[in-house]
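In structure tokens, the next block holds one chain alone, the form predicted alone.
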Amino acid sequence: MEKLIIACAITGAETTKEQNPALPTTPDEQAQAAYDCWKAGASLIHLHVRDDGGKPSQSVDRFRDAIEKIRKKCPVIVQISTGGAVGEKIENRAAPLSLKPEMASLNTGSINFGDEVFLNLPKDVEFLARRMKELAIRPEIEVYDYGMLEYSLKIMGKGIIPNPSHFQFVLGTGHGISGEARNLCRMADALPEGCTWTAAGIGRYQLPVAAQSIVMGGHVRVGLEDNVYWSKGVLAKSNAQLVERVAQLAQTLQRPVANVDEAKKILCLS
């Protein structure tokens, strides 16, 4: 079994400081959060950025500032979001790819988010995939439901996304697939040989999905983007606290945690 990659989604597009004051929203706060997560065991940071008012942004300058400050503090893999906020134009979502990060998220289907629709039309998915390929950026295929997984495998067969690819299963959003154990097994079993995967459990699925991923040979994502709580009714103190818990769980389950160089090898990053 490969060593465990711990990814941390430190900010997101929907979470607010009102929900959890520990949420990092400025480049300086994000750099410190990334450093603390790296020290706790994370090797990959999933990055959204915010404007000066704390609202979601796809500003290239803001991404550049955050990435540069993160890299000055620690050697983590930086994976930028091309999802942006709900309703963001596809051109704006693609713009930060010009910075040529090591990885970027690629959402492969539309889904309800609260009372809104996170829209990912097939033509837009293919546009983002082609742009990543042009810039030699490794995509992480974001999957919220089984239909998205089947579509991802379909376009993989057409060469639109790499084969093998790295997948991110997000379970328990309330509008996609739930975090029940059978669902994670089914999705992981559907992947072609050579593909790797990470899972994130939302809400009450946070810990069960992490534990199941560890023992199944997958990888784990945590962070304040996905969960602002440490336990029911108790806010997490930081992103690093969530990372540290998964690292301790992996130690208990006798699966070593990957460092950055080991994670790059697992994810086929140069």
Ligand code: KMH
The other form holds:
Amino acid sequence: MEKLIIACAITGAETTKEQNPALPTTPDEQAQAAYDCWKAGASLIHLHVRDDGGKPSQSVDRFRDAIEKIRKKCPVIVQISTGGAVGEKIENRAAPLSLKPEMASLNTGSINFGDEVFLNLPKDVEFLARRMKELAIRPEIEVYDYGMLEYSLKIMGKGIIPNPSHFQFVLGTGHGISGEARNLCRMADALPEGCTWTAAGIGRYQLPVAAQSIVMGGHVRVGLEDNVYWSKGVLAKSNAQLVERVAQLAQTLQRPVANVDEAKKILCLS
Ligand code: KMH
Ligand code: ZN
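Switching conditions: you have the form predicted alone, so give me the form predicted in complex with the ligand.
Below is the entire complex, every chain and molecule, led by the chain shown above.
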């Protein structure tokens, strides 16, 4: 089995400080959170940014500031979000790609999200994928449902996304596939040879999905974007606390954790 990549989604677009005061929302807070996660065993940070009022933003300047501050503190892989917040215009979602981060998320289908629709029209998926190809940015293919996975494989066959690709299975949003063990098995089994995957369990699914990914040979994403709790009714103290738990679990299960250089190799980053 490959070493385990631990990714942390430190901020997200929908989580608020009211839900968990430990949520990092300024570039300084995000840089500190990234550093703490790296020290705890994370090699990749999935990054959203916020404006001065704490609202989700796709501002290039804000992404630049956050990335520079993270880079000053630690060598983690920074993966920017092109998902943004529900309802964000596609041009704004693409804008921070101009910063040429090592990786960016690429959502390959539309899905209900809370009470709204997270819209990812085929033409917009293609537009983002093309832009990432032009700028040599490795996409992480975000899938929330089995059908979205099948569609991703279809567009991989057409050369729209790289073959092999790295996938993110997001389980338990409430509108897509749930975090039941059999669902993760099915999704992982559907991937062609050479593809790699990380799984993120939302809310109460975060810990069981992490444990399952460790034993299945996948990689793990945790973080306050996906889950603000440590256990039922108890808030997580920080992103790093959630990362540390995964690192400990991996150690118990005897799966070594990848450092940043090892993670880059696994993810085909130069
Ligand atoms: N905020 C969600 C609607 C991504 O980062 O690419 C989308 C999201 C996915 O967080
Ligand atoms: Zn995200």
